[in-house]
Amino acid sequence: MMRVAVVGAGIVGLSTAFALRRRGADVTVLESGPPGGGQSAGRGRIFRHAHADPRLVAQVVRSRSLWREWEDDLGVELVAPDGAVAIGDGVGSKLETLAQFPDAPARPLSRDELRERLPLLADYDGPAMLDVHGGAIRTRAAITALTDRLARAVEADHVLAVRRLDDGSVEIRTGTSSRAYDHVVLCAGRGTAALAGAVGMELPVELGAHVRLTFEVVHGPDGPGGPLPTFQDGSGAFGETGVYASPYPGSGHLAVGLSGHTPARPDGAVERPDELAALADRTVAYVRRALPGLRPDPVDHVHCWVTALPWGEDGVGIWSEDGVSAVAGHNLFKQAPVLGDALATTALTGSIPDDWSHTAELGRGE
C-alpha cells in the first residue's frame, strides 16, 4: 500500500486526501490548525462555470458532477441548488463560452426576472445571467464531511521541512516527528510555495491578503425572503468591478467582497495594511449602493490570503517531481473534488493529468 502525506487540510487538501483513500491508499494529513481554517476560511463559496479558459469550463463541469457524487456518499448538500447570477457586459461572452457545454446550462435574465431572483439589489437594467446548476458551496459541511470520513488520518502538526532521501522516498520533519513517505502533496497554501522551494521546484506565486464581510439579509417588508443565488458584478453600475457575494446557509446572510487585495511580501507580511482596510471600506460602500436589500453594518470579516500565479485570476497548475508534487492557484474552492482527483493521480502514477500541469497554464485569461 502506498504512503501518502498530504500537507494542508484545506478544501484541497482533504479532497486530495478523500481521492487518495478511495483508491487504497495509506494516507496521512497534516495541518497545524482547525482543518479548513486557512484560505478556505468563511461560510461560503461561489460555484460558477463561467470562465474565459474552456479547458477551465470543462474542468469545473466535472467537478461539479463530482461534488453531486460527493453529496449522495457524504449525506450532506454541499451546493446549493440556487443558482449563480451575474450581471455586467461580459455577460454576452460567458453565455457563448458555455453554450459549448450542455451539462453548465445558463441562460440571460430579464430585468423582471433579475429582480425576482436578487430582490435585495437595486434598479438595474443591464445584462444579466444565470447560471441555473451554480450556487454557493457549504463551505463549512464540507470541511466538516470530508474530516470526518478521513477521521485519524488528519493530525494536527506543523512541518517544518521536507526532504527527498536516498531510498526514494521522501521524508517530513513536524514539530513532533520525522517520518517517510512514498509521496508528499503540497496543498498549504501560502505555506506550499517555501516547501515546494526547498526541494528544487520553484512555484511563481504572488502573495497578496483579501478581506469579505458578511452582511446581514434584511430585504421587505418581513425580512429576509427565499433561497438566493450567489451574485457577481462586473458592470461598474455600483462603482465598483469584480464584486462577487454568496449566501449563507438559510439566506439570512450574505457575504462580500471585492476581487482587489493587497500584496503581501514572501515571508506573509501584508505590505500596506491600510489598503486592507480601505478594501473593506469600499465593500461596505458598495453593500449601501448596490444592495439596499443588506444592512450595511458588517457582522463579521475574514481575512485571507491569495495565491495568484501569473498567468490568470483564476490560474491554477500542478507541480511534481521525485516523490513530491505541490499545487497552486486562486479560486479553488470550487475545483476541489476534481483537483483532488488529478492530484491523487499524480501522487500514485507519478504523472499528471492533461491541462493540470503548471506547464499548460490552466485558467488562461481571466
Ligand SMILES: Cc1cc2nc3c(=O)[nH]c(=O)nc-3n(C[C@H](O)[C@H](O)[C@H](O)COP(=O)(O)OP(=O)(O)OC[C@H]3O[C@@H](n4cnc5c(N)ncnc54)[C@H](O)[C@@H]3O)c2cc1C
The other form holds:
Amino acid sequence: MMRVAVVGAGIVGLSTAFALRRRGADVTVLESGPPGGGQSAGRGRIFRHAHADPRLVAQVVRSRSLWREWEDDLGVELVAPDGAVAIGDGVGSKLETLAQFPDAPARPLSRDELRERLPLLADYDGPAMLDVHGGAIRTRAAITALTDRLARAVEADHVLAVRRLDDGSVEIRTGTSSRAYDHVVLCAGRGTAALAGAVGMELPVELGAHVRLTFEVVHGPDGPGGPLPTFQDGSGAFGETGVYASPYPGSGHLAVGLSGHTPARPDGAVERPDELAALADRTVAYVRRALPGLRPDPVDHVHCWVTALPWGEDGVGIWSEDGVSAVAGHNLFKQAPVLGDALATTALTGSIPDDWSHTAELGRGE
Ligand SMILES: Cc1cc2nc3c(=O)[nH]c(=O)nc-3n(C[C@H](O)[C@H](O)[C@H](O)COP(=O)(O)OP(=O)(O)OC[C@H]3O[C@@H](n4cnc5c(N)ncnc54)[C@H](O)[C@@H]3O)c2cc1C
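Having seen the form predicted alone, could you now give me the structure of the form predicted together with the named molecule?
All chains and molecules follow, beginning with the one already shown.
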C-alpha cells in the first residue's frame, strides 16, 4: 500500500487525503493547527461556475458533481441549493461562456426577479444573472465531515522539514517525529511555498492579506425571510466593482468582502496594515449603500492570507518532482474536490493530470 503524507488540513489537504483514502492509499495528514483554521476559515464560500478560463469552468462543473457525491457519502449538505447571483457588465460574457456548459445552467435575471431573490439589495436596474447550481459552500460542514471521516489519519503536528532520501522515499520531520513516505503532498496554504522551496521547487506565490466582514440580516416584514443566494457585484453601481457575499447557514448572516487584498512579504510581514483597515471600512460603507437589508455594524471579521499565482486571481497549479507534489492558487474552495482528486492522481502515478500542471496556467486571465 502506498504511504502518502499530506501536509495541511485545510479544504485542499483534506480533499486530497479523502481522494487518496478512497483509492486505497495509506494516508497521513499533518496539521499544525485546528483543521480548517487557515485560509479555509469562516462559515461560507461562494460556489460559482463562471470563470474567464473555460478549462476552469469545466473543472468546476466536475467539482460540483463531486460535492454532490460527497453530500451523499458524508450525509451532510455541502453546497446550498440557492444559486449564485452576479450583477454588472461582466454578466453578458459570463452567460456566453456558461452557455457552452449544459451542466452549469445560468440565465439573466430581470429587475423584479433580482429583487425577489435578493431583497436585501438596494434598487438596481442593470445586467444580472443567476448561476442555478451555484450557492453557498457549507465550509464548516465540509471541514468537519472530512476530518471526521479521516479520523486518526489527521495528526496534530507541525512540519519543519521535507527531504528526499537516497532510497527514493521522502522524509518529513515534524515537531515530534521523523518518518519516511513514498510521496508527500504539500497543501499547506501560506506554508507551501517555503516547504516546496526547501526541496528545489520554486512556486511564484504572491502573498497578501485579506479581510471579510459578517453582517446580520434584518428580518421583519420587509426583510428577506427566505434562503439567500451568494452574490457578486461587479457593477460599480454602489461605488465598488469587486464585491462578493456569501450567506451563512440559515441566511441570518451575510459575509461580505471586497475582492482586493494588501501585499505581504514572503516572511508574512503585511507591508501596509492600514490598507486592511481601509478595506474593512470600505466594506462597511458599501453595505450601507448597497445592502440596506443588513445591519451595517459587522458582527465579525475574518482575516486571512491570500496566496495568488501571477497568471490570474483564480489561477491554480500543481508542481511535482521526485516524490513531492505541491499546490498553490487562490479561490480554491469550490474546486477542492476535483483538485484533491488531481493531487491524489499525481501522488499515486507521479504525473499531473492535464490542465492542472502549473505550466498550463489554469485560471488564466481572471
Ligand atoms: C475571506 C475569504 C473568502 C474566500 N472566498 C472564496 C470563495 O468565495 N470561493 C472559493 O472557492 N474560495 C474562496 N476563498 C479561497 C479559499 O478559501 C482558499 O483558496 C482555500 O480555503 C485554501 O485552502 P487550502 O487547504 O489550500 O489552505 P488552508 O486552508 O490555509 O490550509 C493549509 C493548512 O496547512 C497548515 N499548515 C501550514 N504550514 C504547516 C506546516 N509546516 N505543518 C503542518 N501544517 C501546516 C495550516 O495550519 C492550514 O490549516 C476565500 C478565502 C478567504 C480567506
